[in-house]
Amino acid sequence: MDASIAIHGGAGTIPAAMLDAAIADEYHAALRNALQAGWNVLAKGGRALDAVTQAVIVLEDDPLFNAARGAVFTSAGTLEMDAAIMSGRGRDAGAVAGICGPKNPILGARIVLEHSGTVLMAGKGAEDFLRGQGIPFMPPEYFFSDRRWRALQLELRRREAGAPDTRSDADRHGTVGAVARDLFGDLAAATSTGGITAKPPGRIGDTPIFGAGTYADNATCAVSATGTGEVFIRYTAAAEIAARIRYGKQSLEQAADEVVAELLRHGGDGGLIAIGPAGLPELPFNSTGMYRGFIGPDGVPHTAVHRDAYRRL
């Protein structure tokens, strides 16, 4: 089998006109770091599940992205993070929702998969369980970002004034994720998010909903999505791609492209990354951009932000 990995840093990109060369270089470097972390696992014969975990950890640790350390604030000024991970072998899955404290929510999702006997845990109960499992927790200030706080204040003032919503994709949504295929043919997907700036406390998006924002099945594909979560949930975006492959005999490329286009018709802007039992990953989006990258069997990282050509390392 040929190993491969793809990642995304969310469809909430900085507008192309505002993305100067220095900032663009930062994002490309961050994407390459995450890709390399996942690829290092695969290149040594490691599991796809471990590869997506490591790639997402790197993205969660980088405040450039809306997950963990870079998570956005709710309308109440609090932080509520979601994460999910799924293995294509046996469809083992674990997710957490509405949590704050674990340094890496994706590790919390992994703990739920391996040690909880459940699939999805939320809120204080999830946090208490994860503390008992000994994963690293961080104080609130670790997750505080002036950039994210300013974005919240701007949005709250806009709402109070009744002004039109002119937010960019960067303020509307953001997520990180990874999909991978290992040398044994196993697939895996992992996704992590801080949600949407000024979201209502308690709101949960598509990230921890299996079949919507995260999905993996060795027979069809592994998917990690980013975008308008409510629409991705209602149209079971990730599972729809798998169904088109399984029952409609579509290729991964056709299924992923058509689902992303259909989501936009229903008000769901964003994108996704997907990988199948063979071939390179697909990374379609219908928004202005999506931080993304992949490594194929040649081991060369490719990264992109908008609809520009991929950069190769």
Given for the second form:
Amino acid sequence: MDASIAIHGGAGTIPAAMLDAAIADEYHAALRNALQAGWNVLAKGGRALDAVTQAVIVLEDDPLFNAARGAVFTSAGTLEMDAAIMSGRGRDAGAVAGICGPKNPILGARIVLEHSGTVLMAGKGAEDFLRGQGIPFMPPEYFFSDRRWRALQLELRRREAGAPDTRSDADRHGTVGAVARDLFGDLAAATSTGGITAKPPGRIGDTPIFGAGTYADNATCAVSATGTGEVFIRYTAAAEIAARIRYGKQSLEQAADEVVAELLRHGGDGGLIAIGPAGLPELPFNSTGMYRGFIGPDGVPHTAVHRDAYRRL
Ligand code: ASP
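Form predicted alone done, so how does the form predicted together with ligand ASP look?
All chains and molecules follow, beginning with the one already shown.
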């Protein structure tokens, strides 16, 4: 069995023309760090569930990405984060929604998976449950970034003026995620997000909805998505890929490509990463770009932001 891992830093990419070389290097380095954190687990014979957890923690800790430390603001200027993790073995799953406090919401999701007896916990109840579970909490200042605050102010002014929405993907959204297959053939997926800039308080996206933005099942695939959450939920994006593999006998590549194309026809821009019981991961997107990367059995990291000549990226 070959181990492999893929990650994404969201479809909210800076347009190619505006991404200067130094910033591009920062993104590639951040993606490589996350890949390496996950790969270190897999290469030692560790579990896919631990690999995706470690990869997502690195991305959550990096303010470049819209998750945890770099999360976007709601229209009320608050922060509400969603995260989910799922194991393809036994379909164990845990998610948190609309929370602010844990330094790493993905660890909150992992605790829900392991210790709550539930699958999805939200808001204050989730925060109260997670306190005292041994994961670090941070004050609101830790999650504040100027860049995200400016994006919110710009959007609030635009709404007030009734002007058309001309924001770039980078100002609107983003997410982080990882999928992995370990040496035992187990699959896992993890996703974490601040959601969409100026979302209404209480809005929950596709990330913590299993079968939409996050999914793992050893027989078919593990998926982590990024994009217009509402469309990914309504079209059960991740579950649709699994169903095409299970019942339609499609390959992972065909299923993932077709679902991403179909989502766009319904107004869902974004992309996803997916991995199956064999082969390399797929990383399709229908947006201008998607921060992404993978490591296959040779242990070599590949990363990309916009279209790449190399098919898999
Ligand atoms: N899918 C995320 C959400 O809807 C946002 C994103 O990935 O851009 O919350």
